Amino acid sequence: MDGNTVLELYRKMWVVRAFEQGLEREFKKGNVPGMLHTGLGQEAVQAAIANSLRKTDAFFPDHRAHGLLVLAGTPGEKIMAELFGKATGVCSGKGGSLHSADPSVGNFGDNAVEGSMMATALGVGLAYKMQKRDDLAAVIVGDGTAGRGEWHESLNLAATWKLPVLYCCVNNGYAISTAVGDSHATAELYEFACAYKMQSVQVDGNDVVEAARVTAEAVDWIRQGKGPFFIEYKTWRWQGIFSGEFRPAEEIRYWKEEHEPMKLARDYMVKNHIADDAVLEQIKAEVEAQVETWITFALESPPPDLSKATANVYVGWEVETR
């Protein structure tokens, strides 16, 4: 992988991290309504996925993929305003963290029901195949989804019909507070896809260079009409689901210090003479400054107009208020 591509991946990673850090800060101040699940620690996965998708593809993000929404092409200030519940948001403040969508860049939206997008992605994939397009539907799911019926139903049908679906399993180690190995017969979730005779692979989700390489190869496989592809990204989320969640101290130290995605990327670039610390710090500073302008925009934006609360609920007609 050439140096410019690695540098761009690093910038994408910082977009994700700075966005999430700023969002979390404002959430603690009470400026972000509802619940918040951040993707801190999973930056390399989002950068790798974004690096291979194009706007004519469809993708179904999970609830930790705020950064991916920006990387896909929706203006950052519109995503931030949406999460703040403001009228200037990409869905006029009605979607929030779990339901933000922007079909113009291929974002078909998340769903609060985990796993449901795996079924929805099949319809998009089937449509693309019938239209003889070389586009694909990417669905991002967590390890906890492996215990749901939609997981197995989706893998089975995609493999049987050879649909152009990219399964991105972000295995961050825990479903709420249950370790993945405690709730499944195997902690290596790509093995489930193997059982459906699907092309599948496991990759270090904190190594952005390797994750981007594997994702690009998977996307190329799908675009050639060879059927679906399953990638398990091994990573780790920094935040717990709730305050006081227990995770071993040694595990925390390893993932947040030794195997931290930004550190791995920096070490790679310095070792391979792609960039020095000064260049990398400049990228970080530029991205952080940009994200702060998005936050300011969101803070200064007006709330949604209550008279439009029922607008756009259905396509083609409006709901009458009582």
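C-alpha atoms forming the largest set that superposes within 1.5 Å between two forms make up the rigid core. Just so it is clear, the model here is predicted, and its values are computed rather than measured. Positions refer to the first chain, counted from 1. Compared with the form predicted together with a further copy of the same chain:
- With the core held fixed, the Cα of residue 306 is displaced between the two forms by less than 2 Å.
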The other form holds:
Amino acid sequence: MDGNTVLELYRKMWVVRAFEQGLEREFKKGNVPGMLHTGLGQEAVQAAIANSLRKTDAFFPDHRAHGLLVLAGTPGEKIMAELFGKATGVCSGKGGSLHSADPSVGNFGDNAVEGSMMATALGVGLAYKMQKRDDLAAVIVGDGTAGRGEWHESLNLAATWKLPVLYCCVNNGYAISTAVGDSHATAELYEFACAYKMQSVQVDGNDVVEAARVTAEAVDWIRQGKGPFFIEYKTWRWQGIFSGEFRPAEEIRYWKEEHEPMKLARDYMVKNHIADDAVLEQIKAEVEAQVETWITFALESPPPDLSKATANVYVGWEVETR
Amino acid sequence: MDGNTVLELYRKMWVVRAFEQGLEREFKKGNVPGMLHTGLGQEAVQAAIANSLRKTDAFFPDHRAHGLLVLAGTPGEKIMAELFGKATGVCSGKGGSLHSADPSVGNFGDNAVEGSMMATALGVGLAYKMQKRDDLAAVIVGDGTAGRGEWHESLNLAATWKLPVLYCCVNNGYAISTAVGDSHATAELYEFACAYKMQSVQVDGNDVVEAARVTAEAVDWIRQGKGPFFIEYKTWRWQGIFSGEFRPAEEIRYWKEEHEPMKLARDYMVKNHIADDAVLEQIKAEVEAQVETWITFALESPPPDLSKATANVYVGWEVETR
Amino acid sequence: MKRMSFVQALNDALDIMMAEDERVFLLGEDIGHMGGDFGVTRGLFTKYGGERVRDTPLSEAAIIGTAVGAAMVGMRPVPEIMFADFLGTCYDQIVNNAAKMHYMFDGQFKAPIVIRTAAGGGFGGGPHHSQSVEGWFMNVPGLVIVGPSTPQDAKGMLIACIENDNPVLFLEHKALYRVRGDVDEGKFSVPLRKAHIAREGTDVTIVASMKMTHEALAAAEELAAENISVEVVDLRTLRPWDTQTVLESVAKTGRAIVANEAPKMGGLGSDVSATIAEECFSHLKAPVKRVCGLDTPIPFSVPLEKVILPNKDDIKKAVQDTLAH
Amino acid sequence: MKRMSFVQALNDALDIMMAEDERVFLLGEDIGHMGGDFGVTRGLFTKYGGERVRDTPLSEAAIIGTAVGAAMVGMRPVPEIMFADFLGTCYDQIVNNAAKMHYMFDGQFKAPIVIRTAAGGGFGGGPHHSQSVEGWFMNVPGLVIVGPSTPQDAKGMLIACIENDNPVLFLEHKALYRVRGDVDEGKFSVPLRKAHIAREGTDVTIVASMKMTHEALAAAEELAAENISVEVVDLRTLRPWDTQTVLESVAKTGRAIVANEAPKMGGLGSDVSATIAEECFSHLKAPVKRVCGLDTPIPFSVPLEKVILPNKDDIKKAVQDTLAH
Ligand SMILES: Cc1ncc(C[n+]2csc(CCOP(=O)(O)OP(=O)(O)O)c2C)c(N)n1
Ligand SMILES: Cc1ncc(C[n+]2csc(CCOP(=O)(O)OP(=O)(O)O)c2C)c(N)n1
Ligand SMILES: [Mg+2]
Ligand SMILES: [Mg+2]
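Next up, can you give the form predicted together with a further copy of the same chain of this protein, since the form predicted on its own came first?
Below, the chain from earlier opens the complete complex, with every other chain and molecule after it.
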């Protein structure tokens, strides 16, 4: 992979990392309402996906994909403001973390009922096909979603109708506290795709170079009209469960120190003489500074106008107010 | 397979055949309310299943398994009366064709929402395991059910929890009018089980000897505590769609003449000197005569007492009447 | 004007919209060469092809999800769920996806889908093929629920729904499929959110919909012989329903019966009754009465089903009781 | 008597029932070593093991189906659906399987399951983590819906539900989880289908449940200062609800407010209002008023959420308006 692309991926990863770290800090301060799921530890997956999609594609982000929303092209401050529930957010603060859509960049929003979007993505893929566009619909789902009936309904229909759907399965090993292998017939989720004879691969989701290469290939395949593609990204989330950490110390060490996505990318670039530490530090510093401006923007933004509470329930019809 | 067993299977097949033919005749006369799905053409599958289960097992019949309900041990007249909506039916006429349960023989009733029972069967299997019984739960589903989300949720959980569940998938080629291969990623549905690493076989569902052998082996496997088993019975239903036949003439000929279950069984028995035509004709005649007595019983039975309309909504509580 | 059945009127509406607007497409089980379980899509597969009249597997959640996704990018999908009873298998898609999308993304997306489905009982269909399901969805903001009672309304409202930008649950009562009536030819629409005075009267108002409108009209006819003048309001749009027309009628008559095939507790009938009682308090000469299904699932046996479903006679009796108050 | 939180009371009930009856078992997402998203099952995994406290995949339909199947053969499953909003994904299993089984098989099977789930809004959870869902299920015969408002009722009713032979949807309002109160020790049960007079009064009756009971009590307290005597009826069982207690109260006070967190149209509030208006017609001095959520999904932003959810002040105003009628 050429050096510039890797550097660009690295910057993208930092956008995810810095965004989530800033967000988490503000959440702890009480500035972010609701619940918080972060993409920390999964930066490489998000950078790889962002690297392969174009604005006319559709993507359905999962609950940890805040960084991806920014990488897709929405100004960071508008995503941050949405998560703060502010008027300046992409959905005027009505969606929040789990529902931050921005059609202008192909962001179709999350749906907090895990798996639901797998069905929605079929429709986008089908419509694009009917409209003779060569765009695709990517849907990002966690390993936990593999239990849902919609998983099956979606994969089956996408395969049968050869729809341009990219399944990005982020296998971070757990659904909240439950290990993927404890609740599914296999812990290697790409194997599920065998039932549908669907193209399917597993990739190291912490190795951004590999993840980006595989994602690009899958996107290529889909654009050629060959039907859907399933990618399982093996990764690990830093966030434990709400009440704290529950995973073994050695597992934590492996993923947060040894097989950590930033470190792997840095090692790769240094080894391949793509960049030195100074350049990489500068990228990090630049991104972090930028994220702070987004947080400031979000903090300083006003809450939504109260009339928004009853707006857009129905298209064209008003609902009763108090 | 020993001769007596085959003869017994043959008799069972005739129970299915004669039951459905009598029922269809009465339906056309207007004596049977609601909708009618018959098991004609699928007699070997039902005989094979009945042959392998015991009364302490649970089974969830599909919408074409009327004959199986009788084979399981319920007096035929009580099933017939149920389908006629009569007071003397197994559910006092409140369930009808799609909901004729009889716990005394392990018949857990159908659920007309296809696929729903696949989830229910998990619970029976789980409970039997927790109760340390070596009984199993068999669930009979059509090829059409393979589209349902519950298909996946059920297979995944049965495999993960190693539950004593037998999946009997009756692949008769169509869901109403839609060919199985047109709406699923594969027309060979046993392949779906690969996702769950579940034991899975395809068998000629019109060959009662083979079907019975495979079913018995699967039941054995499950009773040994090895987990669930999936059987795909390849067969064909005589009933077309409500508005008539839609399948190619050659296909019809093949299944109704050449590869017809009664004929295959007869050929087998004659070839293996198990029985001659006279014996076989007698079985047929005996069963047919018996079925007529069930029909007479059903016809002559009174409608349910009107108080049944509001009975058993809640356990122990009454509901308002007019 | 042409005489046709409810089924034909629906078929006509689909045909007109598909011919006119290539964004309109259908998906569902056996709607293709078979033409649907009740024949509503008959002939459309041949005319418009399998791309626009799509047979699906038994994947109700995917059917609705697919429709929603396609609608988000400009299509006008008309999914069919064979029996309304099966809507439970895609309830989440309707309630949490289709109905909330426009709101939660603050207007950036919309989900103009029309979910056609066969509802209602009275034919021995048993517990899973006979239910009236509007009550399942009445408490869902963002969703439109429509239930016509005549071929003319069936056609005009289906066209209106396809042209409307909101997700619609379009209920087709099975007992009405064979009902025939005069239907305007060509394209026209019958407005949503407008109830229809199906019969004018002065003594009592009956608010009904779908099959119950016919039961109410039959009751009204018989009551006329007793010199009782009944006004029948056919809701047509069940959510959000036309309070104005209903309240004006009750303000005039001073008495109201609400007829609904579903069980009384928690049904559409309760919503209408509560609203009338609250808003027409000073006009009411007698308590509103709900004539509804009994609080049971629907039994297979036809005589039992007759016990639990409300009918013309129940309505008549309610009118008489109300007038005797 | 012991002071404990709503969560602890529920946990205590489960512990007591699991210790006493080995047929009782729990299943759901992350209810095992994690103890559930809200801690209701904490400690039970360690005490009773993974066989009886079962972590499941995100398979809501299978969770309910499994519970129903196990219940059919004598077990007493208590499935947890993490958030009530997700009940749409297993709606069919609840409505067409659990709730109809006893009836359609004419008493031969029953489905004694207790579906525990976290409901309600007010914490910035957004459109898919905040809904009040009783309205989705109010029109479903065969189903019991329970929604306690105090730790004492939470414990006693959960025990009653586990001992009851019917399928129960047991709603736990998230805003009440941390509420503390005095709870009887050991095993006891609070009867189903019996509303509770949470405060006695003579001028007006407020019918409420769950969090709205607390809002109503707070309003009543403030209104007392204005010399208005408010009676608060806490429904506790929402389906089938206790008409007798409610009607007796309204017969006494002659005025009624129905408070429900869900949207007004098609909700529990409509059912209660309609029934009061029909049955207490001659006692009512003013129209019943429903104080409910606005007809919208639930927005993420907390100030917007405050606009759409009903509260103490809305109830107060309704009482004042009613008295001014
Ligand atoms: C249908 C549904 N069931 C349950 C939940 C609650 N829930 C939210 S996230 C989550 C775990 C999801 O795990 P996974 O998909 O692996 O994502 P991760 O958080 O590990 O990234 C659960 C159970 C939900 N949102 N939707
Ligand atoms: C969830 C659901 N969707 C649709 C239907 C309507 N329906 C009844 S039978 C059937 C076809 C089922 O096909 P299959 O399972 O292959 O059974 P077959 O009739 O061929 O034996 C359909 C679509 C249903 N009962 N349940
Ligand atoms: Mg995960
Ligand atoms: Mg079939």
